[in-house]
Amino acid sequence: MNPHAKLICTVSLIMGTSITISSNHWILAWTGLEINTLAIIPLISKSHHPRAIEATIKYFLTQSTASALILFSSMTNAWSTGQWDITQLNHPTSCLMLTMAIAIKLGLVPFHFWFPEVLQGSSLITALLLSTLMKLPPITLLLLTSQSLNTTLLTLLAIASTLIGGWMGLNQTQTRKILAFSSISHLGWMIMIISYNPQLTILTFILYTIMTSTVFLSLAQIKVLKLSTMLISWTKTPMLNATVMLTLLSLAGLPPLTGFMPKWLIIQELTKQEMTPMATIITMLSLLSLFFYLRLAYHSTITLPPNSSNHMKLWRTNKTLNTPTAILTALSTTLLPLSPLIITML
């Protein structure tokens, strides 16, 4: 890819996020959201593959419909309170149009069904970027809206997601794949509590942005797509695909790890607001990713497969150090002991 559109692309993604977290006014996040969107069509499609086309059409349909239904609601909201302020949305409508709009943009269940396959024709960069980045503009909104949204219907959403997102990523080989049904059930725990403990939504969020961050990164530095290729990728960097075992478990939500905390937390407030038996689902459907989060462990530690495999051995090369993801590793595993710290800074 041409080095000026790349740079025009990243500085445009920056100033879209940058626009819709800090507005106040519906048509200016509907434009920083819009922005976003027209940012990362060149880079997804950077490939010119096939399946990296289909992707930016799909990704590009499904996110000019929830920019339009937003834009939609706001107008709604506009006509008949008179308000164009972000936190006033009042009418029924345009909350129920918002929150269907943004289950749309996060790629929530039942709207779930274009992430995976846009994610699978990106390439790992772009992927973390589809992951992370782009989650934060519509997140914001709903955060700011949390106190106006039906709680039900969020909770349903929240549930429903982590059940598909933990039950879709049993039987895939893709890693992409597995990590667009992680993002699915990892935005189920985030919606459920925002409305109870929105500074725990944002908490959730930034460690799983870490997490998932140095995930990509490491499986980008060993250029694994698949399972059977992390099957025999411990011959190029066996340290990394130990770190990349416990960055797994941690998204998991395994103590003494960090991805154990927001769970812990989430858990702890809807037992607080006598939500025991949602937290209890919740907590068995989290269940259903931990299997294939261990199965992804247990791919990346093996040393090789017990039958002859049909890959070229991959031999230990001189590798320069990658200082980001050795950073976010750390991060990834061993923020559970400042857990009293991170919650008093909330």
Second form
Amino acid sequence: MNPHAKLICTVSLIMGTSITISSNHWILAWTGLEINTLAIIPLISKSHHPRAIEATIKYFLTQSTASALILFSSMTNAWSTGQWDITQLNHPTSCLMLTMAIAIKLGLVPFHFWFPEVLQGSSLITALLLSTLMKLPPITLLLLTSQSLNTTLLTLLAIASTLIGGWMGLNQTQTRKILAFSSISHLGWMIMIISYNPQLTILTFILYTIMTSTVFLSLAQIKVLKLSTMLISWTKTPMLNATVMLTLLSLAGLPPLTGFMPKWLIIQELTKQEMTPMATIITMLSLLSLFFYLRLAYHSTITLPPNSSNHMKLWRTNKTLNTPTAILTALSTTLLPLSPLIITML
Amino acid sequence: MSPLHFSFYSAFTFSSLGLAFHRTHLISALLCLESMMLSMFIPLSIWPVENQTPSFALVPILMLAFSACETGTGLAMLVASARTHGSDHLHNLNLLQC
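What would the structure be for the form predicted together with the partner chain, rather than the form predicted on its own?
Full complex below, order starting with the chain above.
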């Protein structure tokens, strides 16, 4: 892609995100969301492949609908309360419409159908941007209005997202779709706790961003797009395969790794709020996603494909030093002992 | 709800139903999206008049500018789908199924 166009798109993404997360007025928040949508469309469609164009069309239609719904819900609230403050969203119809619009934006069930297909149609780095940076403005809006939103609806969306994210990820062989469903189930965890303790949502989002960025950057370095490529990727960078395994297990939420921290704190908070059946249900449902993380980890480190021995060593001509991946890997596997510090920082 | 607010509410609702139930062409989805934006423009224009806040008078123009950009992007996607898939039929967008 033309470097100038790429620069404009990237700077617009950062600007749109900054506008939305720092706004007090609904119109400014809507403006930031529109800038984000417009800026990422050239990034998704840059390869002009039919799949990329299809992904762009699906992304554009869903995100524009959601932005229009957000504007309409803020207008309805302004008619009844006379102000446009984001934190003062009090009209019940506005709250319902806003929840549905943010669910469309984030890819929560039952509005998740666009997300795996859009991630599949874009390159790995664009998929990283779609999973992490584009989730930040809608989650910010949800955090600002979390006091007035219907708790039952949010709990329902959360449990359905964890269920569908885990269940539909089981049959996937393309890594981008697997990561899409993992993203959907992590969003379910984030939405579960938002009406009880919004700081845990912020913590879950930050840790989810770190872990997902690590996986995407590692997969982009070894260019793994499907499970069968994962089997032979150990020849390219053996160390990276080991760290990919640890990061995937961290995403699954296994204890000595970082991914356990948000799950543990969310279950603790849900139990304090007398929501123990919900905590049990959502924990059991995340076992489904554990299966496909384990399968990815298994394919990357424990098995060997039935190739002849001269396929086992690839020519390694360019050994690139990838500092961001290294830093993010260290963060996404070793932050659990620091959880008392992190809790006090939020 | 006053009759005026009810008319804007129903205009937006019908446009969004048209967007949800479009069946054949991408361009009908883009038209419904544009009509949703148009039905938001008029309430935003009336707001500074009925609430005597002239500082809000720029907002409908801003909204119109962004919705025009969005429509332009949608039309570019229409042309791109005509190049890659041959037409703007929505049932042709099936390359990325699970």
